[in-house]
Each structure stands twice: as structure tokens, then as C-alpha cells.
Amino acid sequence: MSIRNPKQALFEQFAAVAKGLGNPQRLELIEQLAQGPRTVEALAAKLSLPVANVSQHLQAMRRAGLVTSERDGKFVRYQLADASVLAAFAAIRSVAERHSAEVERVVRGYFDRRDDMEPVSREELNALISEGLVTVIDVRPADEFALGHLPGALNVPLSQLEERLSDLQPDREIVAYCRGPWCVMSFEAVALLRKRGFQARRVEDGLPEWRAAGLPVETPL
């Protein structure tokens, strides 16, 4: 069958992919799946949403080619189609950061109040880790840490940080990371650590971007 207007046909498909991204809960699902493959039930628990709602979102995202799925017994496990999905999310984020007044207001009102210092780049942190000069803490929940983490990172979930300060060396710089560049947990962790007298910074983004850059990631055996 010949295509009368191939450009229009392509644009319709591009729009279908964009529509697959055009929902805040779907962007949250991408952030979660960027940590590693998850079942529908696990994702529903993470987002505090009904399983049926999450399933509907994931099916729409699968039709758009954003995620893939496989059956694991009675469960269905989803994962991102490939790294290009994370890149698309990053492109949306970049445009919004540059041109949305509301994004700027949120960044200044919430994030900059907690940490207005220049974050640690992936390249700098990789060098610091290689030289053994910092303590890296992963402030994500333990189930996400188990899917993969930065080399030598300690899993100190944000909810446990206050009670585990004694596990950290006060004379050693601490670098915190979590799910991505605007993950609230790393900002909160750095603010708490500085308040308690630690020298602390956060990574410029999170594990998914670190992995996508081809940097080493530790995973369970």
C-alpha cells in the first residue's frame, strides 16, 4: 500500500509518542522504570495509585513504543524500551527549564532554598570515587538500590538518614544522589547533612543518567 503523504504519516506517529509522554503520572513512571524493571503492582505502590490506573498508563505507553513488558508468573514486568526514552524525558525537562516560568518558580522556591551550590558532575564524581576521596550515599529506598547503584555507594534512604548519621565520617565529604536531577530526596539529604555539620553535595542527576553515560554500576549478583 502506498503512502499518499509520508510526512503526515510520520508526524502522526511522532504525535502518538508525544501523547504517550503527555501525562505527569506517565513521566513519574518513566522516572521509576529508569531505576530498573518493575511490576505493575510495585509501580502502583511507588506512585500511590490504583493498580488499574497504572496498568492503563503502561499499556498506553507500550502502544507508543515507550516501554516493553514480559510476563513473570502471574505478574507483568515493565521496562523502558531503551535509553532513547530517558533522553526524550530529558529533552522535555530541558525545554521546560528554559522556557517555563512556573518551572523557574518551583526551582527557585523549593530546590534553590535547599541547595544553591553547583552540583557534582558525573565526571568529577567518577574521579573522586576512583581516588577514594568521598563517601557516596544513595538516598533511594532499598528496593531501588538493589536494582543497581553507583560503585561503593552506601544505601541510606532519606527516611533513615537522621538516625544513621553516626555511620558517616564527619571529616569526609559526602555526595548524595537519588533518582534524577530534580529528585527531592537528594536535595533534602544535602540540606539535612549540612545542618548537622557535614560537608555535603549532590550529584547533578541520578543513577539512570549515570548508567546511560556508560559509567560503572554495581548490581546484586
Second form
2 protein chains.
Amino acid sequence: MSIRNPKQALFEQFAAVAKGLGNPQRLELIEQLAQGPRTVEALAAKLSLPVANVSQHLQAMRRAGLVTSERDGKFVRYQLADASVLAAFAAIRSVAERHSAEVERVVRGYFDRRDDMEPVSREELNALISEGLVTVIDVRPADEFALGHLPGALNVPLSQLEERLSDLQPDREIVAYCRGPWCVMSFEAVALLRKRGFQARRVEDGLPEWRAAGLPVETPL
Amino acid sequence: MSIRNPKQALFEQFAAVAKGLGNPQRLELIEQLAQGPRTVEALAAKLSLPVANVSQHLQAMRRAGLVTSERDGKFVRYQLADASVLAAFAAIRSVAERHSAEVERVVRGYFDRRDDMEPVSREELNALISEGLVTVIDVRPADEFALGHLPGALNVPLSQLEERLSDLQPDREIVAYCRGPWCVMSFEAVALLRKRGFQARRVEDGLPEWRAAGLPVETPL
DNA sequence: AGTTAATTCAACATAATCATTGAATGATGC
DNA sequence: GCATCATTCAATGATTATGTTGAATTAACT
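What's the form predicted in complex with the DNA like, now that we've got the form predicted alone?
Below is the entire complex, every chain and molecule, led by the chain shown above.
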């Protein structure tokens, strides 16, 4: 171990946190954990990765101070260490958004008709919900919905949207949301709904941001 | 390059940004560049690093979208890509600070009750061991114990202490040690033992200091 | 106590990152 | 053109990250 001055030690700590974020799988884990605490097994299933691999990533993230774990019966439940982790993720995302032509290209694929895809802001949606003017659908899988969702939201996982169109009132505007600003499910949901003649928009970000902003969340149990 | 869906491509971009921040030297470069544009040479002088090394770091950061460069006469001047880079740096730092603050808080919590925790000095413990008056337990994990420990010490990793209390004689004083003066495991061990009615103290420091003082160490093999 | 299931560990192969060296490039000024 | 200097490139070796496999732990249940 080499001799380090305090400043170098400090920067090594910072770098360790950044390294913890420096892997696409780990970022996906963070996106999942932003929805709520998860077991290793559940995360491995979500990402379609070997359990041991996920376990190692989670331990690396725990060493970096990004997540915490606690035993719950025969499971170990991981969760984000605190809100600053999501803030760091958002900051990273922001840098990528501004400077990556690749990101731009991918996003533009969904935003082709950008004018039509103008998102609803959190504040605007909160007002619309209070006045009962819109149908809010949560297009995430049912397990994520069960752990918390927007007040009054209807869970229609993207995979089932097509079959469940009849559950939706055709004369009300529909607002769709999913995991976060880069979650593509809400883009696809809005695209599908419009193709079927619905008036639909997406929320500018997802449940984690909504929760972080202190807006009301329905959490069963 | 493997086939990626749009989501994976996005997360790889985000991860690339985080990787660009995942090195202490690069973070120091960002700190310097936060003051204003700098040439490669100036940065190399500031960090006392080879110019070629700094040049490579800067190029890596440019690929990640963290900095931009422009030629200025015979110099190349680098600068931060935009304010979002500093925001990301601050977010990373915030995670690290909360993480280490947590550690600091825990340690301080143990040291606050110092009076109750009067430690045994090395010399005193050496005498107690010679006279066979105490049970010495090593609360480090088994692998560390295997590489050397105090003479006659019993390895009871902190995580197993609760279940192995029956291994300990209730009428003998117990002395616990671990890695060093800042290792909290022996604090926790003593706290637990006292709660269960044992007379217990901790050693003022750990095995490395014991060994450095020239006192006897049992090393298997 | 033994069994089962979830998680972690250990060991390995592969790949990426890092610092160092010396040579190559590109712009400047004589 | 030619020399000079800042920067970049290329090659090397050392270190660290990554994913895979199967075994070892751990806690709950019988």
C-alpha cells in the first residue's frame, strides 16, 4: 500500500463511488432499486443475469456506499443507500444527455414526433390528478407497481396494454409513466395508445423522481 | 460488438460517463479545470504527472463527454464540457461524504462511551495471558485469524459471537481484540458480551500493533 | 440434526485500465 | 525549409475489473 496524502485519499473515495456507477449492469440495478428494496434473486431475474454476478455487483456497490443490505429471513434485501445516489445517477445521466450523440440518437428514435411527445411535468400532473381530469396508467410490471405507485394510477404493464385497451375510457386523456426519464416503456405505451386513437402523453420522469419530490405515493400495506 | 437493445445502449453511455469520473487523477483534473481552461502541460505540472499520462486521461474524459479541447497556438487547451460535469462531480462527492459520514458516526458512537470501555494495554494483557487469567477472543473473520493471532486466542468472529456465547466461561474475564485501534468490531463484541452478563474489555489496539511491539504471535504453519 | 433455498465465496479466464517510455505528429517561428 | 516545442500515439508490463462455474455459508423449515 503506497503512502497517500489526505487529499489523494479523499479523491480515491470519490473515484470509488464513480467506479461503482461505471458499469451498465450496476446502473440498471440502481434503476431497479430506485423503485424500492429488492432481493438479489429478484434483481437477477429482472436483469436476466446470473445470481452470483448480481451478488458481486451489489457487493461492489455496497463497498462504494451506493446501497445497503439487510437480511430478511432467507433473503438479503438491498436498497439504495440514500437519495444522494439517485441524484448522482441523475447527474451522470445529465452529462451523458448533453454530450453523447449516441444518447441523442437513441432518444430521438422515440422522439421522432417530438411535438406530439411533449411530456407532462410532475406539477402539472399532480394538478390534473387532483382535479380528476386524466387517467394515469403505470406501465411497469405488476411487482413494481405493487411496491408503490402514483395516487389513483391504473397498472397496465406495457406487455398487456394492447389487450387491455378496453379498460380505458376513450374520451379521457391518458398519462403514462414508468421507471424514470429514460425508461422507454412509457414512450412505447404512448406511441401505441395514439395509434389506437387515444389522446395520450407521458410523464417527464418516473416514480422515483415523483417520490423524491415529496409528492404523494400510494404504498399498499 | 454484441447486439444491444436501445436501453442497454443508453446505460452503456451513462456508465461511460461514470467511468470517466472513476479515477482519482481524473477527478483532480476536473477540479483543476473547474478553475478555468488549462493546457495539458499546466495540468501535468499541477498534478506532478507525466504529460503523456495527463494527455491520455484528458482524451478519455473527452470521449466520455466530460471535457472539450481546442487548439490555441502550439497548445491544446482543455475545459469542462459544461456545468453539468461539475454537478455530477458534486453529486458523487455527496454520496461519498454521506457514506464516510456514516462510518464516522458509528465509530464516534463507540468512542463516546469511552469511560465504560477502558481498554487493556498491550503490556497488561501480555501479563494476564502469561498468568492465564483471561479468555482472549479474536473477533476478526476466520481468514484473518488464520494468518496470525495472539497466543491462546479463541477465534470468535463478531458475526458468530451471539451463537457462540456458550463456548465462553462465564466466570472468567474476556478480552476482545480485532484489527486495530479504529476497528469497531471489538467495541461491538464487548458491548454484546456485557449485555449478556460477561465481564469484558477490549484491547487498546489490534494485532498489527501487538506484532510491531515485538510481543509473541501465534502463526500457524 | 438434516434439508432446502438464497446468497456469497473462491478460482479461473478474459478483458480493460493504468502508468511509463520513447517515437511520431502538428503548429509555430526563424 | 528547418528547428522547436506541446501534444499525441504506440507499445509494454502491471494491476484491476468482469463474468462464469461450482462449492461454501447462512438461515429457515422439517
